[in-house]
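Take a look at this single chain, the form predicted alone, given in structure tokens.
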Amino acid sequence: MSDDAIPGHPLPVAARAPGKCILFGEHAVVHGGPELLLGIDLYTQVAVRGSDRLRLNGHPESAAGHAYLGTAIRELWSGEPPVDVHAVSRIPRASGLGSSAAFIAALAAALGAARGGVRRDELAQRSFSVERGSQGVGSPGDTSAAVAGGYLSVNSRGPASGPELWTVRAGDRRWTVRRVPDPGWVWVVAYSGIPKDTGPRVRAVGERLTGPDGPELLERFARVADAGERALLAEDREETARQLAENHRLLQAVGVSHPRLEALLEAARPASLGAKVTGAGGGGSIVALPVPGQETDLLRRLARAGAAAFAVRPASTGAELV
């Protein structure tokens, strides 16, 4: 996995950072409950070069509209000279599998870059500073798995599953990421159809879990991510297939299911060991755990439902220059 330095380079120039999927603790990691997830291999190429004006893509217009390049510019590169950023992206956006933060990420990666190189670790704070400032919500996990690639845990409380990579801050909350082992399996992901809207349903759930049940409910959220790093690291699959279905009834329990992604989960159970809701939900993409071997048939087994579904494995890579 790539943990070191983006290396300076003038403009243009050009990047790219992988998707993410969420295993355990969507939404419990923004209230600081642990989180485990992976960067896939699906990717986002961000190219940066000079300009007369702000372009996205070519078009001023898009740029003018688009919230994560506008929090980026003017956090990372104070306009000057103005740029034009082109991206090109194998994520479906709105999906839950991490697009805005690839973008981010692979943006910030380039930036950075042009301004003489930047350390993992900054380009980590930087990612999330910026995904944050657009959303006004949300947890680090995304845009340091963009940053990272591979397996990563979040605020980890089980086993040391790995070295520490970075601390990521937002005010005086703080969230310790590591690097977690890979267990070289497969997964499948599958995208609805059904875009979902990060910021809003990430403050309609903060709304349950600061409420009456909360604290039981974010205890709930952490002993499943604890109980699914220590089955991942033990290359356990049933187990995790097991941590994933109770993972999902939580997120059921907190409202962030819908029929069609409950449809999805339907389709793939045949073919699948156990699956979930991954990201914010309401929408968006399942996660699977293919049983071994079959993993073909899940993928049409999702096809067939409608969904645009996807092996994919971690990210051999994080954000990095192409």
Ligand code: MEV
Contents of the next structure:
Amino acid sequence: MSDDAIPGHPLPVAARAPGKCILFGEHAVVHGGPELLLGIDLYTQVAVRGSDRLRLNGHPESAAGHAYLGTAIRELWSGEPPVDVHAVSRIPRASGLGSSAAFIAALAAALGAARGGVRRDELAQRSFSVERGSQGVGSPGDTSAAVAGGYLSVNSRGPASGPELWTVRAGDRRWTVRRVPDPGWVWVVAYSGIPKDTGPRVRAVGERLTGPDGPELLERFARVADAGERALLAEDREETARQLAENHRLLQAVGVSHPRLEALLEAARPASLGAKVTGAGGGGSIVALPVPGQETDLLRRLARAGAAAFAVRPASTGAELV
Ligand code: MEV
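Could the form predicted in complex with the ligand be given as well, to go with the form predicted alone?
Let's see the whole complex now, leading with the same chain.
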């Protein structure tokens, strides 16, 4: 097994994985478009121990009762011994910041360790299969960010960013995931408090993106993601921010903004170079690129507007045993 793999470890075992923030290309990535995102330094930690029956945080759980846990146990664990899974997270739930992907990747890493270890590309595939198996739709962007940490591009057709990490499959669709160099910037994310519901939202946007104006919309999403990736690689904050705003206009056009999110974007304006909805939308969070030196002011403005705001950096590691 490579150095980078999750090593074998008997039960009890604990692992953690980071949340994520999408800069460009959410929704379009489900249909094969390019996406740029980062695993962020807010983590979910999962501990797994043997038990008399399946439990979550000490409470008896049926495999049918918790979609992600049930699917993970069905797909990654033959059920013996039954396990008690303990999860603690700094990522707000249903916020668009990758709490489910982080839970799945940390759990898959812990179960993989207990089964003798798992290669990281295999962990990315397993985590995506669990997420897709429970949600029914989606791309491997979120789970790959939880497995790899740091900046990633999915299906990049822009400047060949960095080395290919893995290819992830679902049916006959494949997504290629690459490492993208870190420009060294701090980002601010802010959760509106309105939970989003990824599955229905992805299906609704999917109807637009596969409808009569779908090809043109997908091409516009792709052009923005390409330009955003080029700007980030050139460490050009102003141009990156322009592309964030452009991507937000496309997200508005496919109906995933919300008056609360628009209010947060307005609140962010004086202290940020650019901002957008991040993730499935319809609720959830925004991401903003702060004016350098004005990070604290930006956090204050967003908190005053009622959001839970965090300054985030790329997670230096992806899923790992702790
Ligand atoms: C959700 O975080 C991102 C979406 O693009 C769905 C997905 O990629 O699975 C909206």
